[in-house]
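First, one chain by itself: the form predicted alone, in C-alpha cells.
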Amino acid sequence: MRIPGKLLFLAGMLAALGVGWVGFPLAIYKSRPQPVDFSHKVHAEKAGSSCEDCHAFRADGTFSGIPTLDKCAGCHAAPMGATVVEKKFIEQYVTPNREPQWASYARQPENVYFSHITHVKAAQLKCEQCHGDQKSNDKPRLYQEDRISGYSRDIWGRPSSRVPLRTEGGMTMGDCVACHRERGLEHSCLDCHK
C-alpha cells in the first residue's frame, strides 16, 4: 500500500510541530532551584508574618524587593524549629555570613519602571494579585531563566497550561494594562517604559 505525499507530508508536520511544542521550552529556558527551600507557608501560618514584615519599603519609597541576609538572621541566628531546612540555612548562610544568591522571579527588563508604593500605598492593590497566593506555598518553585533575555520566565508569562490562553502569576504587560483599564486608569507608554 503506497501512503499518499500529502499524508506523508502531513505526518511529518505534525510531528516537528510536537517537537517544537515540547522541545523549545526546554531549549529556550534553563531551571535551577533556589539556594533555599524557603516557605512562605511555615512564615505566613507558624511565625504570623506578613508580606511587609520581609518586603518593606524603604525611608526613601523605594521598594527592598528580596530581604537581605541581616533580616532573616534577626529571627534565624538559632534555629527557632526542628526543620533540616532551617538548619541547613542557618549552617550554610547565617552562620558564615553569607548571602543566598536568590533568584528574582520578578526582575523588570532595564527599560521598565515600576513602583511598588505606588501600586501598594496609593492604589491599596494586595500583593496577591500580582504575586498570587504566596501564603500557600511550601516551597519555591523552579526559577525558570529564559537563555537569550536572561530573564526569568515569569515576566513573559507562564502558560498554565500548554495553551497560552491564560498565565499565572500577573507580571506580563499585558496584565498591567488589563488592570489599569479596569480601574480606568489610560496612560502614556512613557509612564512605564524609560
Given for the second form:
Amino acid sequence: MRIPGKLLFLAGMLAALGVGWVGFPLAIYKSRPQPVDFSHKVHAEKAGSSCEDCHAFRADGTFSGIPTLDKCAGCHAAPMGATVVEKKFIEQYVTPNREPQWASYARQPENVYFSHITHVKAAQLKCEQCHGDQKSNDKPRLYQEDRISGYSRDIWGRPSSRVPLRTEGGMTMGDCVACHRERGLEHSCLDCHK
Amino acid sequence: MHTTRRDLFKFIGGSAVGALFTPAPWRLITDTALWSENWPGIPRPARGEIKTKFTNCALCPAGCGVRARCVGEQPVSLAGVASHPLSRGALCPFGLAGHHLPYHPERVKAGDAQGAAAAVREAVAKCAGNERIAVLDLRPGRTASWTYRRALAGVKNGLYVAAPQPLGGWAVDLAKARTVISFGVPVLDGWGTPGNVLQARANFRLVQVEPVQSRTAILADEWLQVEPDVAAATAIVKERAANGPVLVLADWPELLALNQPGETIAPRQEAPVPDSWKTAAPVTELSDVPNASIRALLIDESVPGAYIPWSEIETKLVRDNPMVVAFGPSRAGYGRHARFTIPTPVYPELTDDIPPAVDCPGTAFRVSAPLLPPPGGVVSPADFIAGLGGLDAANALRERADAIHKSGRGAVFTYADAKSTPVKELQPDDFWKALNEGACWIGNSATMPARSGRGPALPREPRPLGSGHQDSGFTVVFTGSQPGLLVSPILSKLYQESNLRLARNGAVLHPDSARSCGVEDGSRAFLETPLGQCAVEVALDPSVPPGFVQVAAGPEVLDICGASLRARVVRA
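Rather than the form predicted alone that you just supplied, could I have the structure of the form predicted together with its partner chain?
Next comes the full complex, and the chain you just saw is listed first.
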C-alpha cells in the first residue's frame, strides 16, 4: 500500500503547524514560580490596599516597582493572619532579612525607556491598562522567560501570543505602539528606545 | 506499507511549508537578534532607588569631596561637592571616572596573603642584627601610616620608610601668592587640588619655567623655555619678587629654599593623633637606609602616591634572597618586582583617610568612605601589617577621629547640607558618623602659621640642574604626576585619542631628534638607559625642543631612568 504524495505533504504541514503553534510556545519559554504565593486579592480586599500603597512613586518621581522587604516587613514583622503563606514568608524572608527574588513580569529590556510617572500622572493611565486586573489575582502565575532572548513573556512577542490571552492593553511593544497610535503619539523609535 | 525517499521529501516539504505559517521561524529570527543584544558580557545598568552618597576621592592627595549618584547601592556617576572649602566643587577627569576602577581589566583580585604572611614571618625570624623589616609607605601621613609605624615598633628590626613628600613636606597657600614661578611643576595639570588651583588662578601670575611646552606652559602667563641652573633660577625669582609675594614651586630643594617661610609656604600640618600612638617607629627616608640592609620589604601602593624608581629600592635590599611584598590593586607598579602581590581594595571600595594636600596650608582630615563593598580576596595592607606587629588596628580611624574631636579644634563641613559645624558642638559619635557620610574636618582657617624663619632645607650636596648634554642621548621630561594611578580605561582611551594625555608607552620627540636616531612618527622604539630599556611608541611634535624626549611618568620609564634624566631612543 502506498500513501498518496499529497497526503504526506499535508501530514508534514499539519505536523509542522502543530509543533509550531503548540509545541514551540511551550518549548521556547522556561517557567518558574514566584518565591512567595503573594495574593493581590487578599491585600486589595481584606487589607483595603490600593496599588500605590506598595507600588509607590518616590519623592524624585522615580517608580519603586516591586516593593522591597522593608515595605513588606512594615506590616508583616509578625503574622497578621493564620495563613501558611504568610507564616512561610515571615520565616523565610522577614526574620532572616532576606530579600525575595521576585521575577518581574513587566521588566522592560535595557534598550527601552519607560517612565511610570509620565504614563500614570501625565497620561492618567490606570495601572490595569497595562498590568491587567491584579486585584482579583489570588496567586501569582508562573513567570515565563524566553529561553533565547531572556525577556519576560509579558513584554515580548505579539499581543496574541501573551498568556493569559487578554484583549485589553499589555506590555509588549505591540501594545505600546497601538496605544500611542490610538492617541496620536506615535513619533519615532527614539521616543521609547535608547 | 512501503515508504520511499520521495515520500520522506514530500513530508519534509509539507513540514517546511507548514512551518512558515507558524510563529516558530519568525520568532527564532527575532529572538536570536535580541539574544545578540544581550550577550553575557554586555554591562547592564543597575536598577533600584536613586540615592546620593558622599565621600572623598582617594585617587590623589587632593582628596576632593565627591557626590555619588547611586542606583541602589551602585555608584553610577561622580561629581564634585559644591561649596566644598578645599576642593571648591571641582573633580578632575580621573575622579569623575573613579567608580569604574573596581572593574579595571588590570585589577588583581586574588593573591596569596597567607603565603606572604608566612614568608614575612620567616624573614623576621631570619633577620640578622643589621638587617631590617621595612614598610615603604608611598602616601605617608595617613592613619594607615601611623598603623605601620605602631606595628613596626613591635616588630624585630622594624623600619618605617616614607616616600618623599611633594615640595619636601611643605604646604603652599596659593591664595597669598601674587606670582607663582613653577620650575617644571604641572601646576595646572594634576598638581594640588584642582578646584583650589583654578579658584586661586585668577589672582596670581604664573611663570612656567621648563624646556617643553607642557599644558601648564601653554596656560601660563609666561613660559620660559629654559632649563635653568640654580643661579639662573635665583635670578628669575628675584626679578619677579617686586610684584608681591612669590611662590616658587620645584622638585629641587635648592629652588624651594628660595621661598619665604610663613609667606606663601609653611610646613605641612597633620591632624591630631592619640597620645598612645606617639611611641610609634620613627619616619625614615629611603636615602637614609643603609644599602643591602632590608631583609623584607612591604610596599603599600594601595593608594596612588609617589613612585620611587626600583633601582633606588633594590640597592637597599639584602643581596641574598630579599622578600618583597607589594600591596596594590594591580601588578603594574612594584608588583612587577615583588615575590608576592597582595590585592587591595581600590577606590571607591577602600576605607582610608586623606592627609592634607600640598596646597592646603591648614590641617584637615577626610575619610574616603567606601561606596562599594570590596570583593572577597582583597586585603587591607594596614590590617596585614598590623597583624605582623600583633596590633589591633581595626578601629584606628575611629581612634584618630576621637583624638581630633578631643582636641576641640576646628569645624566639620558636611557635604549633604553644606553646613559647617564647630567640633565642640558635636558628640564623638556624631563627628565619626559625619566623617563617614561625607564630611571634611578643617582644623584651622587655612591661614599660614607665623614665620618660622627656616625655609626648606638645602640638600647636603647641591645638585646642578643643568644637564649639560655631556653624554649621548636625550634629556627626559616627564608628564603626568600620578605614576601609580589606575585610570578608568574609557577615560584613558578618550584622553589618548584626543591627544590630551600621553599614553604610558608614548615618547614624544622633535622631528629633528627623531631623524637623528632613525625613528619615525608612530614607529616602535626603545627608551634606553644604563638601568635598562622599555618599549615606547614614538610621536613627533615640533613643540618638544631638539635634544629632549617627553614621556609619561609611568613606573616602567621611571624604573629605567632612576635618578638620571638622560635616555637614548633606539629604533626597535
